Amino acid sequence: MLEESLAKKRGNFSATVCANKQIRERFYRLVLEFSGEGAEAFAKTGAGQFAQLDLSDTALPSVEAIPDDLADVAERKILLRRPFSFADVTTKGNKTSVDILYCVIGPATLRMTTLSAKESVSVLGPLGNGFWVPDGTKTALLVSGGMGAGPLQHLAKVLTSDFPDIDVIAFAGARSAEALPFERRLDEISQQLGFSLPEFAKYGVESLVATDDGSAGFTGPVTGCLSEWLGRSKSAGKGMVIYSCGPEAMLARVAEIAKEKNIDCQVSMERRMACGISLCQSCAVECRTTGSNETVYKLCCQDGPVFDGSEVAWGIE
């Protein structure tokens, strides 16, 4: 069973750029590699966890390559790290890499689009608690929406390395087809078959895509897509996990879902984290507390980011 508490070890530790490549328009996929105690520490981090970079040294693109609607706020100061999970993470030898997924939406990661081979970033982690697997599970829902595609493709291969026995399934939302996070789309006969990302084939897991426009797969919400497979499951909520990271509207509806159905959830939250590691209290998450009607905060950087979905308090209901 992976336990909340894996990876507990961890520190600041030198990375080097091994690559960042641009998968879509403003969507990348950096690889850092550590070396000595830092792999050492990143080779146990479990799916769910994240790290903070420090980006302030990090240099500007040239003029013509940043977004229009990104011009005003290019030149701002980068004081505080950037939180991010993983999309993998891989060890070979005494060597551990990390796989980062990444969109460009303001200055920390338009200046992280220059990080180029072998510079250094200043990287503290393994941070938080990720996901866990409950005793009797069987099948695997894997349900992201935009950005949240990262931790859920570190995810699926956790699951089907250690947990073979387990169906895993994976659910992709964004608004369009040019919006999902991903490299590119298999051909048609494999979408049919119904492995139509390649990011979660390679791990023999099945998937499908939503958007909200109709350009790609389902046509709505990844949630609606959810809900439709969930009416023809024969299995629905025996033994089955909902794992999800997103934007919070669709986590809360997620776990709205999962309560119908009886079905265990968890949900990676995103919050503003100044620190990582619990002294700013700048990242909290109101939860209900067991028997009674009032709540309390926890901190995703601490208690989370993963946590139960019938345990947060949505403010969205």
Second form
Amino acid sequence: MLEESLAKKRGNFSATVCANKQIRERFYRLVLEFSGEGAEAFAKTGAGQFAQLDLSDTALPSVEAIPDDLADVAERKILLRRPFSFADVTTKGNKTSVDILYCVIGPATLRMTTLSAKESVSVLGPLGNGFWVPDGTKTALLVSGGMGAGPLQHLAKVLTSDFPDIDVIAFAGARSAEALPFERRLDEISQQLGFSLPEFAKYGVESLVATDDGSAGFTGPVTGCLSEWLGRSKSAGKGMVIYSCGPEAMLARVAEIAKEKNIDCQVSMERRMACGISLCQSCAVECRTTGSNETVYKLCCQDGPVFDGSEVAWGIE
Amino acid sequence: MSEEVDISVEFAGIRLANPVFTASGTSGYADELGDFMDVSSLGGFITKSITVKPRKGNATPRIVETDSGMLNAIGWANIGLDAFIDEKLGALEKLSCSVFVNIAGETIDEYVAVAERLAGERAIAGLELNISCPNVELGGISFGTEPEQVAEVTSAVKKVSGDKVLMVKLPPAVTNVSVIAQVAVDSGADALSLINTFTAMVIDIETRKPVLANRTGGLSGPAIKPIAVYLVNKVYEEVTKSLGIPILGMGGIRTVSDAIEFIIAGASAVAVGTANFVDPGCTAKIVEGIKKYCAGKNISNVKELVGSLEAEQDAAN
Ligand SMILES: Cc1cc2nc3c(=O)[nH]c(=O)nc-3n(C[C@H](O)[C@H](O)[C@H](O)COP(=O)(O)OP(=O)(O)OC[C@H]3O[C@@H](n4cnc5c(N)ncnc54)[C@H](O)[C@@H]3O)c2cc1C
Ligand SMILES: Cc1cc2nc3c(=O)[nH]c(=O)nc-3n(C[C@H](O)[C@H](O)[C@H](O)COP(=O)(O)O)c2cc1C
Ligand code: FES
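Which structure goes with the form predicted together with the partner chain, now that we have seen the form predicted alone?
Expanding to the full complex; the earlier chain stays at the top.
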């Protein structure tokens, strides 16, 4: 039995840092490379799957490099791994590299910024279930809020390479132009709708931007931008799938819009995770059951993180 | 030094291949760990708490990290006795390590109902009684804090548990843990496990609300280890040593030396909980490490280590 399972589907692998680039004040893109068994396991990573990184031994940045709002928590010791999904997965020869788009919000992501080339990181993965493509899909709308743009970039790549007949359009939202986790500088971002973010354009995917304060693209939440687009679209509904990743309130609104328009919808959920591998039951997501008012808790790390938008019991908690 | 070290242990009449368990609630129903280690290489496996009826568990957040520890308030989320027997026992039977089922309840009848059903199951070596549950018939006072209740629940379960080893899991936050330990043993416990988690709270200073949806949660991980070592030693010296009752020691074990500390303190075997979340293969490493430590100290049988704490402090210090 052991011999059979030698080609592991998932496991605890050591990855080597290739790059860790600051793309904006609080946003970074980390590239990790796997060889051997890890390369095999991660080569098959689906868009929306994730991994658990051990950052407990990673160094802190110098005092000057610590943002004021994190100065107080910076020294906190890290015990648990942290979950991250992938913005890209590429295989070259017998190596697999994965990109993680991340935002510095606490002690672990602060330490993450000091990872430098050739350092090794312990990575548990690939974990969970990613996005899927229902039969008959003709149009895919990728709707992200803030950091949710990461896994949707990977999805854009998978859709355009494996499903060339599907039209893909990306919607990216954030509080302001500064809070958009993309490399393009604010002064390059056009104020009108329909311009292209390079991260999506490189796959031939058009993108629309929305900012709450109107500093780039559509003024208002990305869900407003989506609604407006759907209102103008002649084919809304049939053969369309909305894929969404971002803050939970946004996902709930996206699921609501999808329901109104009778569009399939998949959402990537976030929960605090201790293990990421269904040992601890910490990552419960309340879900509806068919044919009753009862709800059940599913595990974000095992049953998700991607759920059908109509399945999640939004706002009951 | 080619002599093989014997790290098998006799535990309340069962032969364990080695003295390392995974702790209840931190390694699911065993199948979840399979991708990361060979569960059969352990001395023992303990399931999460099983209750008569399935339990959804608490709302999220269910966990929060603390310095060198974590709080959990999972709420005994489990599939319930019937589903456990139908869906999980088959796989557990195939494990070559000893399987203990942790049982929980809110009334004495609930504990008894679970124990009675499991007493006839071949797959199971023993029962671990989680007495850190609120007794709903007594207004929610934890079973484990009142000597009379400990006596009542232990003897009631003992009556129906047949030839299964009955292990009672002690809560740490009591006036005198030895009093509880003595009552458990007098009421029929064949073994004791300690410690369960400490009830604790983390407050979000922005919202001034507790971080956990349940307000409080159980503190586990390296933060509690020195207290756990002390309590194991106390119970060993004051209660179990003279009676030959074995202790399963736990609380914050992450490394080989942590495990050995517990054994020296008086534990016949140890269980690893929170550390599985960080490294799901850590228990296998601890098994190997114990062997190496014994070999290095010319200890031919790990039994020699149990309770080998030197009484006197070196005068030179
Ligand atoms: C499946 C999954 C995929 C993820 N993918 C990415 C990704 O690609 N890029 C990225 O930047 N981040 C991602 N995250 C979030 C990332 O795991 C957290 O940002 C990280 O754990 C923060 O660690 P920290 O120590 O820096 O901050 P912490 O101190 O742990 O957190 C900072 C603040 O954020 C809150 N918080 C942290 N984690 C969560 C959570 N899961 N749910 C709700 N609130 C939380 C805490 O309450 C705290 O106030 C993902 C999370 C999940 C569950
Ligand atoms: C997430 C989590 C869930 C737990 N669930 C249970 C449980 O269902 N029943 C139980 O008796 N103990 C449970 N425990 C307690 C552990 O079995 C153990 O006693 C405690 O965590 C101390 O060990 P540790 O520091 O190695 O984790 C749980 C602990 C954690 C962290
Ligand atoms: S994070 Fe542990 S069960 Fe999902």
